[in-house]
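Taking the form predicted alone, here's one chain by itself in structure tokens.
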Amino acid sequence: MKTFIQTFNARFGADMAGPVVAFIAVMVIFGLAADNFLSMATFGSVAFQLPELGLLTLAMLLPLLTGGINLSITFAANLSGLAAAWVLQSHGGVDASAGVFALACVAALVTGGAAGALTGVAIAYTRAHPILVTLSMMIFLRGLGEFLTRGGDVSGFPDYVAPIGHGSLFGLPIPLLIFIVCVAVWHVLLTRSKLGFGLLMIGSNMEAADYSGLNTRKIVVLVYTLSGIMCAIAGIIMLARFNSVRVGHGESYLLITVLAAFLGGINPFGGFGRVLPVFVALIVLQLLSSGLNLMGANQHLATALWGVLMIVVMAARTIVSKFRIFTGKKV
């Protein structure tokens, strides 16, 4: 058993354990539990679900790394989507051209990366604890989207829009395709550039890092610059597939995106953590929610077993943190 967990950890890194465990463990126990659950439909559903969440857990991703959080995620997805329905309603609403909606993306990402690019600046020049900053971003955020829209939906956009939020190429979902983009650009950031280096470097030790000649301000502007641009490409894809922009939008995924990170390995004080382990992560908890929908679960209940699962996958960490350092070993 030792030599098979060392092969597992040497050939997929030991952080997959976890989520590949967690894995195994959803489908045994609801593949047991729910008839219609190993099906198509099933895993056809999570593909379509799986990358509102999944773009805005990697718009979380970097500030974890860093040692930081980012909480306005959400609404600056939905920033970015009223930026893009603003562009799209000025040109055209229904009949605005491609070109037009080409435009509008490019407003989104405008705004998200403004929106992470002032939170990165904020945090960097003022040494202020990243989750004081975003927490004042994200209710800046959410009051300018209910002034700009009173509170209510901007809805009727094109007819070509709505593939981007529900159709399939090849056979897998649109949204699908553009977050697996999205996780190999992450992928490569992490392990083949600087910015990934620096980055691990400041949520390891932050002083050593600036010591060692890195510019810890501007990597840190950088990170919440793309956590913002993450976040304009979640706020496209969720207007494409509601085919309305709201400010409430996604709202409920904001802790979903810290509870997958920390399933997918990611150390929540920074310095460590891949890409690829909080993807495994996202399949087990989107199979988990279709799961507990299969077998009629409330969903009121489904929301706090999201909570005890945070719990519970902090407390074994711990445990086996402290059963290393007591051993000596590595499991």
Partner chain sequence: MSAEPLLSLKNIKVTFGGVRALKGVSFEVNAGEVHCLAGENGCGKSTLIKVITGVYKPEEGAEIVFDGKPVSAMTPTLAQSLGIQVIWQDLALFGEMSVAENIGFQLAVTGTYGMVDKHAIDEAAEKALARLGVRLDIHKPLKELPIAQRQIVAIARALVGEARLVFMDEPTASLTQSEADYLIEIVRNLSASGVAVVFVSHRLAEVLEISHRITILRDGSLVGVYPVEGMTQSRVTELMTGRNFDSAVIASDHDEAPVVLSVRNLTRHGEFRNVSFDLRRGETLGITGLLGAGRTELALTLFGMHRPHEGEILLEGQKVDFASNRDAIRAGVAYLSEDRLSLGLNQPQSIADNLVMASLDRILSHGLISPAKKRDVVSHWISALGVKIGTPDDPIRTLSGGNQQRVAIAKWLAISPKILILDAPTVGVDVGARAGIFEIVRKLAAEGLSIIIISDEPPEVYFNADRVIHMVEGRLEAVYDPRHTSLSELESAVYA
The other form holds:
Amino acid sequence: MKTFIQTFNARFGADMAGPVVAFIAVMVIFGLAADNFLSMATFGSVAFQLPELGLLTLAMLLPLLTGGINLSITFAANLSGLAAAWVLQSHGGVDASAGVFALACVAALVTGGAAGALTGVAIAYTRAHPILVTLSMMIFLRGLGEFLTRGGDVSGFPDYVAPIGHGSLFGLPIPLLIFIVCVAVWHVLLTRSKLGFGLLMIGSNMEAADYSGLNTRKIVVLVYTLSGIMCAIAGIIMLARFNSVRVGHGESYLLITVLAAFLGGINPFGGFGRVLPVFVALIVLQLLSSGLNLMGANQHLATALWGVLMIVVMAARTIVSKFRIFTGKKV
Amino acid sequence: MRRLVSSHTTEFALLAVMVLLCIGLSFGTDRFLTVSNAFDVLNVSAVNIIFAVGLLVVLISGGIDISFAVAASVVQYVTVLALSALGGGNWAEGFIIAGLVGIGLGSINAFLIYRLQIISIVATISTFNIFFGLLMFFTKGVSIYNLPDWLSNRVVFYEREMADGSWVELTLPVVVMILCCIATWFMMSRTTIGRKLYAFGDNPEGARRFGINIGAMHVISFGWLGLMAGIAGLMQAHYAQEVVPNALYGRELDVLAATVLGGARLGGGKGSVLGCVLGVLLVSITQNGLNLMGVSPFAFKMIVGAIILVAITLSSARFDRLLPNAMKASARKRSQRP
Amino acid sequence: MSAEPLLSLKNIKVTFGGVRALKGVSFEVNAGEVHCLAGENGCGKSTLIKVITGVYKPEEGAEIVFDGKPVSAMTPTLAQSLGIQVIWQDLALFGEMSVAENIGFQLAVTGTYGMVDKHAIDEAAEKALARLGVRLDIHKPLKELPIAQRQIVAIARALVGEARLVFMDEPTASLTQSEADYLIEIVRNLSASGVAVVFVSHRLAEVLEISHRITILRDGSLVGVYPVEGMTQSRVTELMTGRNFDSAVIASDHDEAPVVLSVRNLTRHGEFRNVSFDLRRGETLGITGLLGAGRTELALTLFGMHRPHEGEILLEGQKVDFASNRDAIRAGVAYLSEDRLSLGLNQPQSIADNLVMASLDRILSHGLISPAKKRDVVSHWISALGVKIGTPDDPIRTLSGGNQQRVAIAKWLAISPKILILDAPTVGVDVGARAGIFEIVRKLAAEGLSIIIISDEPPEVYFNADRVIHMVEGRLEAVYDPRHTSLSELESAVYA
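Now that we've seen the form predicted alone, could you pull up the form predicted together with its partner chain?
After this comes the whole thing, all chains and molecules, with the earlier chain placed first.
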């Protein structure tokens, strides 16, 4: 058993243990409790629901790793979606060409990136607490979005947009493919790029990173900009899935993304964490909600159980680390 | 006086901004600067201020809580169901049940944070999901409209018709809000418990070495917020004359922003009831003024957001740096004089 | 002084996770005595203090006697009620509270009926400060006081607790000389009024100046208790480490070597002014002076963290104007911070990541960090500097001070610097491990690196540099050649 744990930790990293145990537990419990759980239908529903929450979690991830947080992600996604919708509507609406759609995507990415960059600049140059800056940014973006839409929906997009939310390619849902590409990009960014290295370093000690010659302000601005761009991708997927944009859509995901990240072993104080355990944690959360759905319960019970799962995982970490101190081993 | 200003910079800065804002708004619309409008602002802000002074105690002791607003929704529901089980109930029973349920929910947070050593933001995001998920699951999102009469009837302590025909009303939520503010102020600045909470938030390790009971500090701060959330929940049900399970969803972040605007520091050790009240009022006055000026409600949310963004960013760059230099220099000289 | 000791401990044993931290130590303090507790990091000093204050429980067989009465189980509350007070190194004060609230904190948390009596607190604070002979504005927030005054607040707080025995953990570590002198005066007053003071300090000179007796610990065991009369610094060092250190001047001429760094009339208002010197290839320059002399500020300016107001910096004859420390690093200037815990190293992160933090550009391939190159760089420097580690992925905080410092040096060597500035390189490094650090420095200089060593301990620069600059209040006071100056001349100049 001990050697198994050591091999597991060596291969996948110690932070993978929590999500994997949770994954196995969920598969076993629902596999036994609901006979139609282990089926393509479950896979399908998970595969289509995962990307929205997943992309927003990726947007939350980088700020969390720097020891910050980005509370404006959902409204940044809405606003980016609005930018895309505006471009589509002003260039033909349902008849807009593919070129216009490309332009719309660029508009969304620029909007998300700009919102993120503004947040990043405010945090980097005033050293205000990221919770406060992004919280007020959230309130501002929500207000701006509601002002622009007057609280209503924006809809009426070309037909070819829908497959981005609903279609499949090689038997895999397109949104899932987009999400997996983003996970891969984030993984490479964190493990191999200078920015990834730097953002982890400033996560555990900003000043020490500064003294070692890392450009901490630039890193913070880039982190929030990338977070905003990821929000924009989520916004485009949401636009395609619902064939409309409404400010407030996905709002309930905000705190779930934080939960998914912590469940995936992200250090709450920043500086440590990887993408893959978070990916597994996201799958666990979706499986939990799909499983409950199959058994006739609604999303709200799943939300409550997500919270319980989080507490169980965090408490288990506390107990394990206490046990290790007790037996004199270094964590 | 100078010492008072330099030790309460945030409060004075807020007050100054508020006065300027009021002057501006009173030129913008003649309906703003009236007694009845002032009471309107108070009536509208009462629930948020009760939440805010509760949250203040948690922030001062170095924690943060995301779950209090949905906890208040749980309290509303449980209280109304319990009251109807009791056959109607009355105000005393209402307050006792709401308070106890609130304290209970707060204690759950304290337990998670102290016993299981989960940091407060993670623990309360979890309980936020648990409280809200279970509430929506069990209620199926159904609202309660037939509240007991005593709860839904307006309680007015003082009313008077003004010369211009408008009404001035001092209602129950405002009175309760004032009592909550006084109680919180008294606890934080006049009792040993308050000193311990400040100390614990300021320097937890120092407080621990001094023999302060850390577990008790968690229970008191989160219990107090729970109590305030319970009372606020009851007042909100009274004010809205209905219980809607997701009515308070999302309120937590607005209250947090207003409280921090009022000078409470994330990380603990700093904050005052006065600043906290001013923070909430500043947001309410802005909304009220823009509303009276006929600005679209969709636009004024954006404007309020922008104001909070600028204010919080500036206040992190420290309000006291914006004080006139002469005042700072003379304050320094005074304190150095033997 | 009474014949009976105020506090006496016998046979104190403490074990953590199988490691003996204290192996049967005895300790005695007399009333009104100033007693020094000395030993290297990890010798058990702080464990002993925590046993005395009831934070840790000693094993079976321990004996604690206070004021003639045996104490069966010490707890923090009991220790306080007996009048045992500790002034921790971090002071454990409350920054947002006023001076009075800090001093009278005991009263603020034990008021009658749970009420706070502000007048009683103010009165107690005034009284405690008066007893120390100090005047402070008691309504000022603590965070606005300089560190030396906070120290006084901490002592005053101990007095409010009716202190009979005060432990001071490294009280002078962050004080300038005149502040430290002031503190020593206060300790003398305390002692004269009958309060026993146990001083834990690594500044041996001041320990010898004020203590009556010294208890020395090594590896969790008692080495002995000695009166200060006839004690010398080198004898104390020898007892603490169990080794004998011979020092010799290593200074030599570098007049033939090319000038690498020229500083001309460098000034930053309020920090230093008109500083000029040259540094040649392979030369080691020492900078000493008291805390507040502008040494670190000068170093940070050379490192590009601050911009000079006047004067210029020439690197190999070229005038440079660094906009940030990144420019300085690119130009080959490296700076080892005096504050290894929060600035010099990123303590929670791994040894490997700390080592490559400044030289990321050298381990890239196709724009991405190459794990193979990173591994090679790390293993190269670990073996080149003889760092003792488990694996490179361990957090750097698990290493001893000496090994951490080696990694910090390696981090800068990895950028192939022209100039290496070492600011207080032996802070928090055991006496025994210091020699190893300077051995590395000497080797680097021999390889042609130009080095600046900054230290507030004159012997450190005297024995390890070719020339020594003495700074006073931001001025370059004098330049000494260790071959033509004695150590005591340098020391008397610094401490004058």
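Small disclaimer: the values here were computed from a predicted structure and weren't measured. Residue numbers count along the first chain shown, from 1. Whichever C-alpha set is largest while still superposing within 1.5 Å between the two forms counts as the rigid core.
Once both forms are fitted on their core, the CA shift for residue 29 between the two forms remains under 2 Å. With the core superposed, residue 305 shows a C-alpha displacement of at least 2 Å between the two forms.
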